[in-house]
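As a starting point, one isolated chain is supplied in structure tokens, in the form predicted on its own.
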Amino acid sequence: MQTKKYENIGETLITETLPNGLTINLLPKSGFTKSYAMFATNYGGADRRFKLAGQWIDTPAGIAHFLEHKMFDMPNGNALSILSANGASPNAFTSSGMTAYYFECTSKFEENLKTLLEFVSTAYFTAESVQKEQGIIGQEIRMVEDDPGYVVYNNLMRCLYKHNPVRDSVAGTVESIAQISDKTLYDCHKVFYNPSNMTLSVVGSIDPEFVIKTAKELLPSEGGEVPERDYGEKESDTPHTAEVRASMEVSAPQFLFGSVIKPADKGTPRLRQMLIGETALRLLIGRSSGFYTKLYADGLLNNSFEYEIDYTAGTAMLLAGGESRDVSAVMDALCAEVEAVCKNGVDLNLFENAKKGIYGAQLRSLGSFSSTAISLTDGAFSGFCPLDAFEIIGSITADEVLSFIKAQLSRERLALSVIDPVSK
């Protein structure tokens, strides 16, 4: 058990790697009664083709999400019901690169942790339950296809990527999930839900020794082979398609733009790249930027406008968007802002304010146990500790931010997805 104190933020992180390969991150919070635990596997919707024992294996689109739904089934009942009855608030999610199961509680943490570890590590499927779930998830797929937020995002992924499976829906299609059987689920659980491919992150009122001891007792004593993933042919730095538009029942146009980033190596280089990107976006298009304040005053942007840097399934990308009555005007203003910064350089006052803003946002996020657990989980799968960000932020230079803006936000690097209102 290793302990690292972060004196600058008043936090202490305890880490442990079990003999079976499981990484555990524990962040005790004194003075709190709440606890939050997340048990996650480095396996998501894009991990459909992988090599195991020297052989390439293909699986249907949507299987990781399908497996998430079925994992709550236990021989003695449903884990969601068991956790809820025990005072916990449980849930799960599947992204392109991760599946995570979690709960929050203010009492009976020890019992709830045991339930979490037991149901996630134990596969229990039947042909009948799989067939029933195919109908339920099929309805879910049809519902998200009518969701503008889903459509604008998925369309942008298809603009940015030609080969990588992140361009496909995490839930799959009605046709693809029809290929899933109980055997397929057992096979994928055995491969990806092995401790060597997983991490446990716990934040709050906890006894670190109990958490580690319980994980050792309840989980398999040995890990397994972590499979090699195949995400398709190498992608271009420029979008596969520059723009795509669709029409739906929306009150105003919805838009999302993005660009492909070449991911830095895992570890500190990746954390630094992420922080440089976040600083660049805050400086250029954040709520206090000239770009945002002018367009907000002109009625071209509103509070729906957001941005992020995302790393998943062998990819990295910047994304930004929201709602606007004139998307073309927003994109023209963005490109003009980028050109001005590239020509004149980064305003040093704005740069320092952006770094302070990033530092403050990181600090505030520590108040959210769920955000902290997700950050610890992401970091575990990417080889870094997110708490190191507080030291790195201060060393970021204006030249690094300018280089990021030049490389990532030129017009030829951007793809645009728009949902227009249906014409009356």
Given for the second form:
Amino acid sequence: MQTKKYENIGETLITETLPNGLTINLLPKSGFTKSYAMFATNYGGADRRFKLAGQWIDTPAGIAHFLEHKMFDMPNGNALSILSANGASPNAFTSSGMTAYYFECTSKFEENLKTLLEFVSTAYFTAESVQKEQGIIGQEIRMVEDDPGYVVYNNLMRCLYKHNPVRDSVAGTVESIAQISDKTLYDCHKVFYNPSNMTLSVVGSIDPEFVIKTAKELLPSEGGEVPERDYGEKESDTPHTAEVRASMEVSAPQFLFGSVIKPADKGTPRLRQMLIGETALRLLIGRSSGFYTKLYADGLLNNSFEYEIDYTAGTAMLLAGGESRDVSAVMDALCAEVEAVCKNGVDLNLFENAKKGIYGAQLRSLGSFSSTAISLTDGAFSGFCPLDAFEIIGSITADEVLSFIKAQLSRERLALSVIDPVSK
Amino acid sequence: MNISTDMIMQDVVLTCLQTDKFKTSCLSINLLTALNRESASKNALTPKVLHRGTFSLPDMAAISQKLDSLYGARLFPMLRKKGEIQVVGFCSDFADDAFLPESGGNLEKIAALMGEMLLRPAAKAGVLLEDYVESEKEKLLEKLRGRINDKRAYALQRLLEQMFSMEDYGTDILGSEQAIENISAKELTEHYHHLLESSPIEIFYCGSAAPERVAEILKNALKELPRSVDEELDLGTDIRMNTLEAQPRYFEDELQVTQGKLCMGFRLGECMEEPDTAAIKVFNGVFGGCVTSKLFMNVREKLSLCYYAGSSVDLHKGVMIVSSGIEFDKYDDARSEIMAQLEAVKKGDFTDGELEAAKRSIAGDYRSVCDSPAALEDFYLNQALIGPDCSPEELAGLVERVTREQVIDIAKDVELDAVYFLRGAKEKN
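The structure above corresponds to the form predicted on its own; please give the structure of the form predicted in complex with the partner chain next.
Whole complex next, starting from this chain.
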């Protein structure tokens, strides 16, 4: 058990790696009533082809997400109901790169933690329940097809990537999930839900020793082989397709643009790259930037405009978008802004303010147990501690930020996805 | 956690929660005004225009850079519908000085900025800038038209509009397209002055500063606030106990969607005479408010009739809304199953396990309120408007003591008033 104090932000992080390979991150919070636990596997929608005992195995699109739905089934009932009946608020999500199960509660944390560890490590599927789930997930797939935010994102992924399975929807398609059987689920659970491929993050009013002891007792004492994954052929730096458009029942064009980032090495270099990227985006297109404030005043952007940097499935990307009546004017303004910064360098005053802004944003996210648990989980899979961010931010230089902008935001690197309103 | 309330000026109440457990503090200033079709758009537009520029920080870039320099503080216009009261104002969350590399006096600076935004907006010859007014009108129109982008929320909004067509509660919090288009800078300026003078104000602070200090800071920030007594001011929500017509009313729309959205509106009835928050919440929890509820377990899980189905209650108005996503051809089945589940609760056909699970879930929700400044802010605003006069922790205790009989009593009087269905447009040939 290792304890590290972060005096500057008043936090103490406890970490432990069990003999079975499970990493545990614990952030005790005094004075709080609630506790939050997240048990996650480094296995998501894009992990479809992998090598096990020397052999390459292909699985259908949507399997990780399907598995997430089915994991709640236990021989003695449904874990979601068991946890809820015990006063916890449980849920789960699957992204391209991970599947995470979590709950939040204000009492009976010990029992709830046991339930979480048990149900995620217990595979229990029947042909009948798999068939029923195909109906439920079919509904979910149809529901997101009506969500412009989802469609604009998925279309962009297909522009940015030619081979990497992040280009496919995490939920799969009605056809792909029809190929899933209880056997495929057992196989994938065995391979990816082994402790050496997983991490446990707990935040709140907790007893660290209890958490570690419980994880030791309830989880298998030995880990397993962590399979090598295949995300397809090497992608080029430039998008596979520059632009894609679709129409839906929306009030105004919705857009999302992005570029592929070559992820820095796991560990602190990756955290640093992430923070440089966030500083760059805040400076260039954030709420206080010349770009955003001018386009907002000109009626070309509204406060639905957002941006982020995302690391997943062996790749990373920058994404930004929102709503605009004239998307090409937005893209032209962006390119002009990037050109100007490349030519004149970054304004040092704005750069310092952007760093302060990032520092405050990180501090704010520590107030949310779920954001904190997600960053601890991300960090565990990427080999860094998110709490180091506060130290790193101060050392980021204007040159690093400028290089990021030059590399990531030149026109030829960007792909654009647009949803136009259906013509009446 | 130490709570105190204090009237710092005429009809200006400051609620302070002193605690050092949060890294970010929260400050909000809320003007309370009546929600109705005449003024909703003007109320919605006012804080957005004020947020565009102040006397000393004349545009958005200046304001945002100031906020960045205060370690990424956020300060945003906030608009809430609490029954038939429209709550208009600003909210800020900002880093507590204790966790910053340099000492800052963040609270003083934020309060001063908020005060200036409210009292000294960018203006020309005493009129709010035409440019900002027109630009924010456009944004508001975009937002209103954009309701259709989120089909789930859109369906809910359409139900409310039609179910409450004869009541102020049916007013969209943004008003209407026509009302927005008709607002002039001069008219908005007059409205703004009226709001400022006559609205009761609720201020909320949660953070490490002592209440006396917070009161001084706020009094200073708001010292130019005009106050006048509006004799006709009648703030509150008209609660209708029974349904509008003898039979439920049915509404529907068609859009190009792949999944249908079913929303059903109920009047809570009798229990709203002297609403018992804890018992009503537990009733809703048993019926459709939690993962262990009748709707979730039966309509969704057992019968696979929908992808989501849940209910929520609004204690300000005494209504319950069921919202669900279904296949178009499941409309009749889903509707009758939802009604059957309500019948079951009315008959007391729920287990002690279901009751306990609902109580635990709701008590847990109330206890978690104490862990989030934003949740505390909303909790105490509700309390100022409709009570009950107790802390989240005490309310959690009351929830735990709710009995089966109380739940049945509430359920018995709940009546379906209106049904809305969003279905797919027929394919064009």
